Every structure is written in C-alpha cells, then in structure tokens.
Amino acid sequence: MKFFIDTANLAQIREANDLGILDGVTTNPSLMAKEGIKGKDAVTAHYRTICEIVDGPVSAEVFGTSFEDIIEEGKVLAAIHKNIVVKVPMIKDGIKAIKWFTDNGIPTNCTLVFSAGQAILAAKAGATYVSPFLGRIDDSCWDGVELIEQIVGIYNAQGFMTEVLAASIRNPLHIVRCAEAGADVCTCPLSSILGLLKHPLTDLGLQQFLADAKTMQ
C-alpha cells in the first residue's frame, strides 16, 4: 500500500519525506486555504514545491463543476509539473471530464467518493485514483473501512485498474485497517502517520535496553 500525506503543509511534507516512507500527495481547496496560499500564480508556485519535494503523484483539485472549467483548469493544473494528477469531483460533468483526461493522457483522481456505484462509474471513465472518504462515513455511523473492502472487490472481479485511494483517514488503525481492506493507496495527516510508529511495549522495551547498555559501560 502506498502512502501520501494529505496536506499542503511543505514543513509536513518534508518531513513525511524524510521518513523514506511516503509515495505522494494530496491536497484540496481547504488544505491550500488553510495555509494562506491565495491567488493563481501563488497556487502555482506552491504546487511546484510540493512536486520538488515528493518524487510522485501530487493531486491539485480543480475549483470548477462545470465540464469546460473543469477541463480549463485541468489542463493549466497538468501542465504545472509531470507528478501532477488532475483532482475532480464526483459529478456527472466531473466523469465527463475524467474520460476527456484519460484519452487525452492526463492522470485523475475522482474525489468525495462515498459509494460503490460512484467508484464504478469514475473506474469505466478511467480515473487513475478513486478517493472513497471512509471518516466522513464513519461521521454518518456507517462503516467507511466496508466500502473500500466493496470497491476493491469490485474493481478486482471486473479487472479495473483505477487504484483504491484510501482517504479522509482519522487515526492510525484506519491505515492499517485500510491496509487489510486491500486499499492501493492511503491518503492521511503527518500525525496519522506518526502515530503508527507508537506502542507503549516499544517504549518500555527501549528504556530497559537502554538501561541495559548502561550496565555494559
């Protein structure tokens, strides 16, 4: 399963880097907000870090729900950097686009996926990612893990190649639950991440070999 760290923080995403762990990244309209950045070419220039930070997919999601704006805006977007994958919305003009993309070369990820049937139509109009939103799901006292167990299954029996993008991941056992789901790909906070390296046994552990050591001295 590969890892993308789901942020447009550059100091979290140099770290996440620096693990030797992550495989790419995530962003959306909240994610740049929340950052400050502001205005086309700011935007731009953020995206093109980010790209020279991670060696891999980074997916810049369009604004626009219309057909043309999101082609518009698709096509400035891809021609930032080669790592870019086009983000577009689960809408009916949004699977319009995702076809023109694919048969035009240019990388996708369907987001604000929340069902099988959405992840079907998104995978028949060749997006490379599809992005089910399992903790939204959960926040609806649903079970977000058994829709990407669903989606998964499908796209294995019907031989789809679009990749289970795992994503609005909360806590650590959602990535390792994701993991055993099948998902391709888990999109999560640097602190998701982290968190999977804690176990209160490893620290005990630690503190007695280090006690330990001492006594060899």
Contents of the next structure:
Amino acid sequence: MKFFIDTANLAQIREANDLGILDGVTTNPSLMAKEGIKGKDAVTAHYRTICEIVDGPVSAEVFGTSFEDIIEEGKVLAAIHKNIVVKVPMIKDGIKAIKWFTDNGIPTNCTLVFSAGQAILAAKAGATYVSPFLGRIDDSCWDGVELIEQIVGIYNAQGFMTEVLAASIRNPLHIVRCAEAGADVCTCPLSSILGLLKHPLTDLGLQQFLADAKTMQ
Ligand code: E4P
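For comparison with the form predicted on its own, produce the structure of the form predicted together with erythose-4-phosphate.
Then the entire complex follows, led off by the chain already shown.
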C-alpha cells in the first residue's frame, strides 16, 4: 500500500517525506485555503513547491463544476509538473471530464466518493485513482472500511485498473484497516502516519534497553 500525505502544509509534507516512506500528496481546496494560499499564481507556485519536495503523484483539485471549466483548469494544473494528478469531483460533468483526461493521457483522482456505484463510474471513465472518504462515512455512523472492501472487491472482480485511494483518514487504525482491506493507497494526515509508530511497550522496552546499555559503558 502506498502512503500519500493529505495536506498542503509544506512543513508537514517535508517531515513525512524525510521519513522516506512517502509516495505522494493529496490536497483539496479546504487544505489549500487553510495554508492561506490565494490567487492563481500562488496556487501554481504552491503545487510546484510540493512537486519539488515529493517525487510522486500530487493531487491538485479543480474548482470548477462544468465540463468546460474542469477541462480548462485541469489542463493548466497538469502543465505545472509531470507529477500533477487532476482531482475531479464525483459529479456528472466530472465523470465526463475524467473520461476526457483519460483519453488525453492526463492522470485523475475522482474525489468525494461515498458509494460503490460512484466508484464503478469513476473506474469506467478511466480514473487513475478513486477516493472514497472513509472518515466522513464513519462520521455519519456508517462503516467506511466496509466501502473500501467493497470497492476493492468490485475492482478485482471486474479487472478495473483504477487504484483505490482511501481518503479522509482519521487515525492510525484506519490505515491498518485499509491495508487489510487491500487499498492501493492511503492518504493520511501526518498525525495518523506518526501514530503508527506508537506503542507503550516499545517506549518501556527502549527505556530498559537504554538503562541497561548505560551499565555496560
Ligand atoms: C481526499 O483526498 C481529501 O483531501 C481528504 O482526505 C478529505 O479528508 P477530510 O474528511 O478529513 O476532510
């Protein structure tokens, strides 16, 4: 399973990248706005910087919702760097646009996916990635991991090439459960990635080893 970081914060992207286990980045308009990025030039510069930090796919989301606007914006985003993946919302014009990008060799990430039916449509249109938002599903008292399992099962049964990118990760257990479910990619906040490191027995064991090591010096 590949690890993407789900943020537009450059310090966090650098920290995750320095771990050596980062495969890519996803952003969305909320994450970009949180970093105070305003205006087309600033957006372009920010994506370029992210692409310079991480050598892997970087999802950049379109703001438009009509086919024409999505295509226009997607072309501009894709021209920023070879690693840009155009992130397109799961709407009717979005599906049409994903098919257009597929036919024109531009990678896509179909976002805001909450059902297996939507994931089938995204795959039919040739999306490179499909992003089911499992945390938001859990927030509404449904089981997000079940959806990941269902989509993975359908894609395997049908031979779809679209990669399942588990998104809206809330904690380290989500990452473990996505790995069990067979997700191709998990896009996570830095806190969830670092959360994977934690175990009290590791801390206690290390304390003891360090204390014993001192007696040997
Ligand atoms: C997906 O790529 C989105 O950026 C993201 O995972 C949404 O997560 P949230 O539900 O924490 O906003």
